[in-house]
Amino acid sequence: MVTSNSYLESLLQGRPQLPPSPLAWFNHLRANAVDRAGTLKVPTTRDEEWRFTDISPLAALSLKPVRAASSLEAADVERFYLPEAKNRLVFVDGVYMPHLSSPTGPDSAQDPEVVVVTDLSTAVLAHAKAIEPHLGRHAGFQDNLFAALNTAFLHDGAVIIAPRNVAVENPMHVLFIATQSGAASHPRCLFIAQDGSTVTILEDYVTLREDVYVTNAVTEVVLGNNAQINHIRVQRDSAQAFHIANCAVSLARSSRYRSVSVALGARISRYDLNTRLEDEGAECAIDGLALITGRQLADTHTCIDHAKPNGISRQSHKCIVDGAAQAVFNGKVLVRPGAQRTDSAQSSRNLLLSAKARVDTKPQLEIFADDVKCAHGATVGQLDNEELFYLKSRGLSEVAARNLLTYAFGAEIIERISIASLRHRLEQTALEQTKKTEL
């Protein structure tokens, strides 16, 4: 069995030493999370919420420290960015490109009413007001392993507010490079949107090579009262590479919290969403797509957890495995005593394109309150028959048919993407993956 302490020493084993933080909370929050990584072990299959995902290859890797510098020009990676997000945040390997990214200027830090998109290291100083609140206080690392080897690394990351009651029209763009084979990087993310205010933020992890690595990403999203954010995640790393993800989210009063995830990459992944609808009348859609061939594993996890009265949640989760892949699902919804009127319906729909694919799901209420209208269900099959029969019958072949079939049954959650561009690109990638020229 692999301890805490070796995995912990093979990531540690050529950390940067981090510049000290002229603030001490900022500073005091890094030692807590190195000393508590400390004591904690790697998950294994025998632990109830990892029992499907075996992630001992990922334990036994020999990783190697980041390298500060890249010598990536805008021309190697400006096929990711997108037309419609005028600010940009990039990094590679975990490591802040300025070169690469167009933040909002330093006017943000004075006008309360431009949006500020800034790295991490910019903002502490800058809007530490903002942040000290809820940075590392929202996805916690006192019993998660991962969430506290990101945090003990807390250095480079990125920064998102809406200021309130403003309406922000452009996505904005953060997007994680990997080009290190055998490194490990620990991407940040802190998104809040004040009072009032609307914002669309995609965040987006790529590869320029096929080959090992780990991402291990930490994500906090804030949503003051009234508040909007349409966050889209896409999960697009290499085949041999292991990316393990953690996302908090906190609704306030009134809140609208709109999540699109879609997993294509990694040999091993594992995403952990928690949202807690903090208060009354807050509500949230979370849809979520894994799309895996070969010998792949994508594990999603996710909570919505009902504090308050008269909360609204819906919940959509996809599969499409081929080859001998795996996807597990685990979905819980929350209905804490005293959240009447909670309104919440969850969907796990999983297609099974071979005879070696497999699925675990399960879909799970825990209703403590007496007035509410909860539904869950899952469904794990092939492709239907009669639908095959109809395509057929109306002259396509059986290939066509079951290629039209399968790539419907993912891109309907595609389609959910606000950004256009975006979702074009995906729908190509999700039809190029579900073709098959034969049977």
Given for the second form:
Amino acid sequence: MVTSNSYLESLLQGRPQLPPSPLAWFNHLRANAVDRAGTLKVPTTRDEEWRFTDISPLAALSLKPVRAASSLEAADVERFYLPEAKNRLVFVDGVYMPHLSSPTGPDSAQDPEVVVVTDLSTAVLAHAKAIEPHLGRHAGFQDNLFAALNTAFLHDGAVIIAPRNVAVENPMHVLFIATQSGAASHPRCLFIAQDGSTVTILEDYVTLREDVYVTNAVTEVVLGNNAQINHIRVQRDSAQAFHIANCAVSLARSSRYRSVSVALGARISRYDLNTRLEDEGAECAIDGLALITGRQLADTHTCIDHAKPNGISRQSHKCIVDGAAQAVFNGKVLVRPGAQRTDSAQSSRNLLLSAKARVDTKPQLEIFADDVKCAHGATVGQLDNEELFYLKSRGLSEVAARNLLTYAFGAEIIERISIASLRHRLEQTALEQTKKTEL
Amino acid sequence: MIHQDSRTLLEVRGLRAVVNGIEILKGIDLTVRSGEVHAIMGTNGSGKSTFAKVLAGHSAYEVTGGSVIFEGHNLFDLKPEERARAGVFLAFQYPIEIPGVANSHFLRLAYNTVQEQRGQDELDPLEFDDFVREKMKLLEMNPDFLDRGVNEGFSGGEKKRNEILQMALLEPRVAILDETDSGLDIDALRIVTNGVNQLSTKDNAIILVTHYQRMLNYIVPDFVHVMHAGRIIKTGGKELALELETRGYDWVSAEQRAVAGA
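Given the form predicted alone, corresponding form predicted together with its partner chain:
Below: every chain and molecule of the assembly, starting with the one above.
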């Protein structure tokens, strides 16, 4: 194992001279995270949570600070834009790009009806009251080095606040673009849906170059009573990049969180999604797809924490693994004492397309209440022979039948994405990536 | 129906097949000519469905003896997809669900594959949409079924209609309908069988594999074959089905044993 110190030092050295905020709590939060990051070790495969994911190649990198904002123009990046998204926040190597973004917000803080879509530096001054109770409070960094590092770098970020009882019609697009070789960026998002509001948000990671870099993202998602968030997350980083992300979701009474996460890129990616149903009657549906090949590794760790009665959770996680790639899934469902009448169903389905492909899947139920309904299942396998025969009996060649079934396996998750143009794009990507040519 | 200038489409001679090392088909003889409707009846385990799957080319069934000539070609030289393109169609007893693939996409893919093979025009999505909607009327199918995943969440009857819709699109020379009547209520049975009757021409042939006589009230067979222990042990006209309905299958095998013992 590489010693953690050199790596940490290189990362912390990358920390620019961040200007102090006029807000004491903000500076305090950042200082705490710096302290914490200094004491935590880089996880190794000896840590249970990282048993299958060896990140020593990441620790061996020599990283450099992100250079000043690159001079990208809209023409360079507009192929990533979505026609449905009227409001967009664009970050290049973690740095907010006002000229590529289309933020929105009330003209005055007294206008409570308007959705806030803006960068963190602006939001933290204009909407401190809404932000302070949540920023850094859900994605804990006491025991999480990467969350601590991200918080130590807290400066730029995306903030979306859907105001009380407002159903935001258009989806919001938060776009993180990687452009610099060897750079480490720390994307940060805070999404708040106040009581009774509804909003759809796409968190999107893309690259302009096939290169080595590190993305270390933290996202906090907060749902008020009866609020609803559709959270779509797409990771299309370079196949040489490292992508580490932590997402913490907090659900209040009768709120509904739906998420679809798609991981296509990165040499090593790790996504930790912690969903906490904090009050009665909350619902979450968490779906994921990892579509990887070559020597990629995609690790998804989720925790659905039922803290109160009458919660509902649904989870479908799928991996399509080709080449010598490896997928990891660890899905914990926790039903705390008193969380009666919890209704939870989880499935992990995995498709191995080559002899060297590998999946490690571990559904994990921890139930401390007696009146609950919890189902879970995991499958790992090749394409089903009966399905292949059905397609061939309709004239499709062996290869065409395999391609179609592989595509379908992933499309079942992709089709849950509510933004049509993104769905079509990902379907196309999946089609191309699962397509093998006729022999 | 039986007609004068019919041609032999399928010639099965002494067909034997094993699955998991157990011999299921023990020498089947059957000749199917264009325009004909054949019913193959028999108890569970008699080998009816195995016979259907062997004709379609399922890899779990190993052919160990005999021959099948389809329109002058050795059927076993053809892969399942080549049989389909050449005009062999199997309507599945349990059609497979494929979530993630729109039914319209699947139907068009199958249609165009077969069209290409026959040197005929392929259809783009818009053209195909018009074409398939017309065919769906034959089976009184709601066009909503085009947008759903292949057979995904379809009821038993809806799946069977979707099978016959595929038959309508692919226009096979020999269609084998494996227990297409199972799981159908009386209305669905009427609709599905009406669809099959309209697809039956003097140039194609239909093989109905069924347990019960009731489908034969709607699709009148020219020949009824009784299968038992991997062989066709009796062949008759449509009246044989009625006799089976009232008397069961035991008397046929008893008769067979008597003949064999004599």
